[in-house]
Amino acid sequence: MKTVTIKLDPSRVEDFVKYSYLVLRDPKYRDILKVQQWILYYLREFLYEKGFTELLAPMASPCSDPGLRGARKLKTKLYGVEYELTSSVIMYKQASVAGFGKVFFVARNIREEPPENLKTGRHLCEFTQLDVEWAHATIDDVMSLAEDMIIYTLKKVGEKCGEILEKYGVELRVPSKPFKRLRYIDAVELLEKHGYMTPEGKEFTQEGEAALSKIVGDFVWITHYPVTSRGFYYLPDSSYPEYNRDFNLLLPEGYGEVIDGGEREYRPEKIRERIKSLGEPLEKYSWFLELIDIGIPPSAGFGLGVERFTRYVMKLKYIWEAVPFPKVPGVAPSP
């Protein structure tokens, strides 16, 4: 084999992506991906010990998550029928808990992100999500589960990968429970005080979200987002129906969102109303609506971005440093 030594600057993203097949020969990126292997190992280990069953994720669906914060779903055809490449396994999670009760997927997702999201340094078009769902659970149940999972994983990775972390000057701080919490409306007010405006009824801007994680300075849950800002599968709060029983977890130090989740809508008439309100045709979601009519249990769950979590653990400036053969917003072709 021909020996090739290469050092690519991740700030020159076009070259970094173009020659990503050579980046893996750089000892730094081999170390990063070894740490990522152990992150995944301990995430899985934690969930196995809590009684969750791991299932394999589908890669194509007649319908996928419509709530993508400006990203576009990619389409293909299978035997002449239009399918969407998986942008989220949310509906499959809801289907699966009817049989298993507690499930998770390590799911690859693909979305065409707006090219301007490249500047955030934390968006990929192809990424990995640890997707967890728990039948008859509440948001408090799954938020507590996620806190325990993060604490467990950070402790284990710190022990297993101590030499690598020390090599790159990474001090891995393990948080304690409970994590801080802010309701969305309070977070909006906090951001306004620091000069960041949030569009009415929408999620935070990318700049606002990064700023919020710096302002708070710790792991923080943002709860109860507006119904108008999210997908149809979240359950509105019965006391404040314009807001969902949902949450995001923001990492400290400006690393931004790493977890998205909440309680799921499971009532057939409400799901149909929400799909229509998004301008989506009901027939597109026929298999899921048939399932809902048969009946599924109420559930709650979340998705954790594996590359985002890796970026935080290794204190990387760019998320494309945390994945082999990255696909990033606005850059193509790539290996």
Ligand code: AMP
The other form holds:
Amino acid sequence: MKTVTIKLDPSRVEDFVKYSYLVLRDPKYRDILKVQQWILYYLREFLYEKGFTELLAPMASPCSDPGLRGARKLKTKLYGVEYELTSSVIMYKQASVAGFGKVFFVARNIREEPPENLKTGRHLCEFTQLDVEWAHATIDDVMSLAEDMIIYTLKKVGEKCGEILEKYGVELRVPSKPFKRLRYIDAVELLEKHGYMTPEGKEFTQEGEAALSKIVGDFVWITHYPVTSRGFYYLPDSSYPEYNRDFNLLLPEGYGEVIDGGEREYRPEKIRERIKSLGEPLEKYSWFLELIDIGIPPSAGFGLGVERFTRYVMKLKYIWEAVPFPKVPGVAPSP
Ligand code: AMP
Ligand code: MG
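Could you present the same protein in the form predicted together with this ligand, rather than the form predicted on its own shown above?
After this comes the whole thing, all chains and molecules, with the earlier chain placed first.
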């Protein structure tokens, strides 16, 4: 074996990505990925104990999540038929709760993020969601579940990985329940006071999101996003119909969004209306529409970004330090 002298510097992202086949020779990155292994271990352990069943996620589907903030889906073909590579497993989750009631996937997602998202330090093009769904649950049920899951995982990881955390000077604070909550409209107002404008009817800007997560200074739920800002699968609030029964969880210290979720739309006529309003052809969604015509239970759930959570735990400046072979916005080719 040759001796290599390349210095891996995550702030020089192009080189870091180019030489990512060497990253695992660096003890720092081995430590980070060891911590990530235990994060996944305890997230799974928690959900198994709560009666959730883990399913394997599809990699290709005729239609994947259309509600991506400016990111593009990747297309492929199977026997001449167009498919999309998985950008989220939302529809498969809704299909699965009819059988299992409580399910989760550890799903790899691929999205061509706009190149400018490189500078957020929290966007990858290939990332992993711990994707949880629960039949007949409300947003309060799943937000409470997510709080317990995060508290459990941080506590266990702190105990298991104490030596590694100490080595990097990381102090892992375990939050207490319940986490703070802010409605979207109040968060928009708070951001405005700090000089960040949110485009009307849209999610926060990347800068606004990071700022909000600093301003609040703790884990914070943002709830009730405008219907116009999100995918078709969220349930509008009956007493507040321009807003969904949905939420994001923002990490403290500017690390930004780590969870996205809500109660799901399950009524066939409403789903058709919402898909059309997004300008998407109904035919693409034929399997899902056939399924909802047969009927699915109402459900609620969420997706947690595993690399974002690892980044937060290890207090990393860049998310590409929390994945062995990163694909990052605007950089290709890569290993
Ligand atoms: P979304 O459906 O886009 O809200 O994604 C759900 C969760 O996946 C987010 O809350 C993040 O934790 C994570 N996530 C989304 N996009 C990315 C990305 N480009 N890179 C890393 N993690 C992401
Ligand atoms: Mg989101």
